[in-house]
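Next up: just one chain, as structure tokens, the form predicted on its own.
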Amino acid sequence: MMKNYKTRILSNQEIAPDYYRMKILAPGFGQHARPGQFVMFRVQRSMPPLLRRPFGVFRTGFLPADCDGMPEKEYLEILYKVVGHGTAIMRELHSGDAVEVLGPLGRGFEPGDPQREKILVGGGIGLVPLFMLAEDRVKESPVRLLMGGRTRDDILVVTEFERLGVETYVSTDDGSLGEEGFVTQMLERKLRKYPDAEVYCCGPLPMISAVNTICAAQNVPLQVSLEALMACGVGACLGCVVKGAGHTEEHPRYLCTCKAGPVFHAAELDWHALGTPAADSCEGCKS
């Protein structure tokens, strides 16, 4: 159930260069959020940014009473990376600020059946959706986590991943951590030794890709987490339309990112159309 919270931050910390892990407070927002939904963010205190930024639910959990009697705090946690003038606040942001945050939202990942295994390949702020995914598979299903990142200062949280119970692996471009090289070849190697596995995804568009031809050439179910311009999160402005499977310019077939998804199967979208702007990133990763 969507709800629009005029809220607070808990707290907002930096965890790597320039990648921030922010706690808000959000009463009942874990009873209707599910792995893979998003949320609108607006900081309160200033005008611009004018538009809300989506931002995907890494986890919801609750902060234990404290000494003084206060009850415990429910609260979502998103994490960004700073890269534009949005996110620039929000990294001076403190515990007690006033925010607005609207979810949770969009469609998110099917939870694919409990007998296969489950691979999960994110990179950067795509590990985000994964968390929660991994969260609730993990009790059911053996779950590998394949990261990857341009450096070592790209590869988070790899710690709360393993705590639940997730065989975690990490590869880097330079090498700086895990193997060198890229994830899509951790991801080869481990479809030859598990075939009947299901592929979860989330990261930038040349990765989810390769993902996509590698999953497809063997045949094994994907899904995808895209990220993609938004401004309203609900369908309204349609500025985060892709182009479904089949789609032709007789027979158009447009999905919002927003409403259809964010996750998708794979099989849905028309992956030679997705290198359109529109498709490229995420309005909060941009901000």
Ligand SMILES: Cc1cc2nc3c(=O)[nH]c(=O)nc-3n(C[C@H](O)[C@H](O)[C@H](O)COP(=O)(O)OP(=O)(O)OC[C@H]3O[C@@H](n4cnc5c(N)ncnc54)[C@H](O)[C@@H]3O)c2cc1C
Second form
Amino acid sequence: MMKNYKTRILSNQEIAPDYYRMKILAPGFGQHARPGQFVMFRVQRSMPPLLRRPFGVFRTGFLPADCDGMPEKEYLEILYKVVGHGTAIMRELHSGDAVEVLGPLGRGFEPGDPQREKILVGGGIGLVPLFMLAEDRVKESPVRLLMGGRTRDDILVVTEFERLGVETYVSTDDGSLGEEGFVTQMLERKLRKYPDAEVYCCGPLPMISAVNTICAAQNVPLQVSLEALMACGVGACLGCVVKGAGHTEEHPRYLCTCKAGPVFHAAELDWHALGTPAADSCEGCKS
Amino acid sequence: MSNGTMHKQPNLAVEIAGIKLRNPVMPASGTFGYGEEYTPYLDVETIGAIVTKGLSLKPKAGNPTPRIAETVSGMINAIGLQNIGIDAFITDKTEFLRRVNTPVIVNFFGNTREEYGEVARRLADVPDVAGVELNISCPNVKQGGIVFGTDPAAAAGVVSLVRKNLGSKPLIVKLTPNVTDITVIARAAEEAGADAISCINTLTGMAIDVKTRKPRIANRIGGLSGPAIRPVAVRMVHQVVQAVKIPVIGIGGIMTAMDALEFLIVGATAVQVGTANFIDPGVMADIVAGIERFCREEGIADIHELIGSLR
Ligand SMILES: Cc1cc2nc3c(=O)[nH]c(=O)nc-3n(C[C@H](O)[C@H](O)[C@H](O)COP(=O)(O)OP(=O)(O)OC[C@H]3O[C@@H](n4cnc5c(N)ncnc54)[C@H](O)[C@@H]3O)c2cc1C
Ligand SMILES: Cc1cc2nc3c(=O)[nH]c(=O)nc-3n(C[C@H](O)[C@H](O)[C@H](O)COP(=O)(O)O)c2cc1C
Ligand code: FES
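So the form predicted on its own is up there; where is the form predicted in complex with this ligand?
Every chain and every other molecule in the complex is listed next, the one we just looked at coming first.
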């Protein structure tokens, strides 16, 4: 059940320049959260920013009981990049600060066919919603993570995926970590090796589009997680819509990213409206 | 407070155009979906009424994205009145609304006088609709796009047709603030048959991304809402209350009980909460509780002692 947790921060830690991970006390959150869902985050009693900010659920878990007899604490963890006003305020927050999180929200990833390989493609901060998916899928199927970023600083928490038993492959645009080049090039190679795989993707839109182009050409099932500007996160404001497959001026098909998504099957979306760059000229992988 | 009246439950019930509300707090149209979206977070039986998203004769697609932009203490939106259309609403959405013990006010709009009239006709006999709220902040496509609510004659024309087609259902007319003198429009609506006035709708605004030099929303201009507009809204409600005899519903930037009280004190009989729902889905219940607490602390037994009590 989604709810508005009026709670506090357990920790807020910089993990790379401008990237932070924040643990938030959230009793009962984990049993409801599914891979790919998100929360709407608000710094309590602060204005600005006025609106909440959406963040993917990175993971949920328990902090062990303290030796001084404090019980174990259930937390939800987000991983964020500082890009503007709201995230700049978030980076200043400390353990104990009061915050509100609304969630878990939206439609997450569908598990897919356990018999088939899983290839997860993440770009930069787009890695976030893939962690819980990996954690869940690795129990049934081989899971591989292809992780792309501009430089080594954009490659986050890959070792945590490895600890789950996920095979990880890294590429950076400048070659500072892993292979030099785009994550889409790795995807093409992996699909030649595992043509039966299912693909799950989150990252900057141009990267997602390029991944869609590759998967569509080979009839590979693809689920993508999209971002949109959001005010409410619950389907009330209609600010976050994307065009669905078959959208026309006469028969518009707008889908709420917050409610029908953020995860969509590729076939549900109007890729022409989203923008479909050629796979070999993917500026966006530079996220 | 050691006051003896403190433990007595103050009476918060008000009546708008014959609609009995358990308290004066309701959502503003377009910020609460069709009523169901917020049920996980808010018991709709704690608020005075439900006000639906704006409906039109035909379904409406809405505008391209981006549709929203946050600005200082507010947001600009150009959703474009996306809605499922009046017929789909009546067949699909009234089922939920029938089950809840809270009056339902249906907000609607049109782009011609005839469209407004036709929607009113279709709503006249729907038993689950306690009343309607007429949004006249829309352009008249038959008259060069002039906004109905900015011209007293055009406003009166729509209101009188809707009044006629609605039968006995209560009619609230929602005013746009984008006019020189809002009292002129308020009086025109009252004379044409409005049972109540609600104000204000959003103020037109614009925000620019200086790096790309493009407007931050696709529609270029949009409606500003949120705390940024509250002083303007309080002033306008104050003026409208003086100009008309029918009840007024105050809207604009209400985030807390104290904000709502400002509107009641200048004479609003009830208030609507819009943008604040996005930030805190339980906010309306908190506002009701806050008004009640204020009444107790001030020794007020009935909310009517507060309404219009401006000194
Ligand atoms: C479902 C979903 C999940 C997300 N998950 C994560 C996550 O796990 N980690 C993370 O770091 N970020 C995530 N984001 C993006 C995050 O919401 C934005 O980066 C954040 O809202 C920016 O807030 P700000 O106040 O710092 O930026 P602002 O000052 O508001 O804007 C700065 C820049 O960020 C862009 N921006 C603002 N809001 C959004 C948004 N909602 N989506 C995309 N870009 C935006 C603006 O266009 C602008 O260019 C997610 C977004 C969505 C919709
Ligand atoms: C996203 C959004 C959608 C809205 N849609 C409608 C609508 O369909 N009909 C209407 O009469 N007003 C609509 N409004 C205006 C609000 O009902 C309200 O008048 C305005 O937002 C001011 O109140 P606030 O500052 O509390 O939000 C909308 C406002 C917002 C922010
Ligand atoms: S963010 Fe409001 S409808 Fe999706």
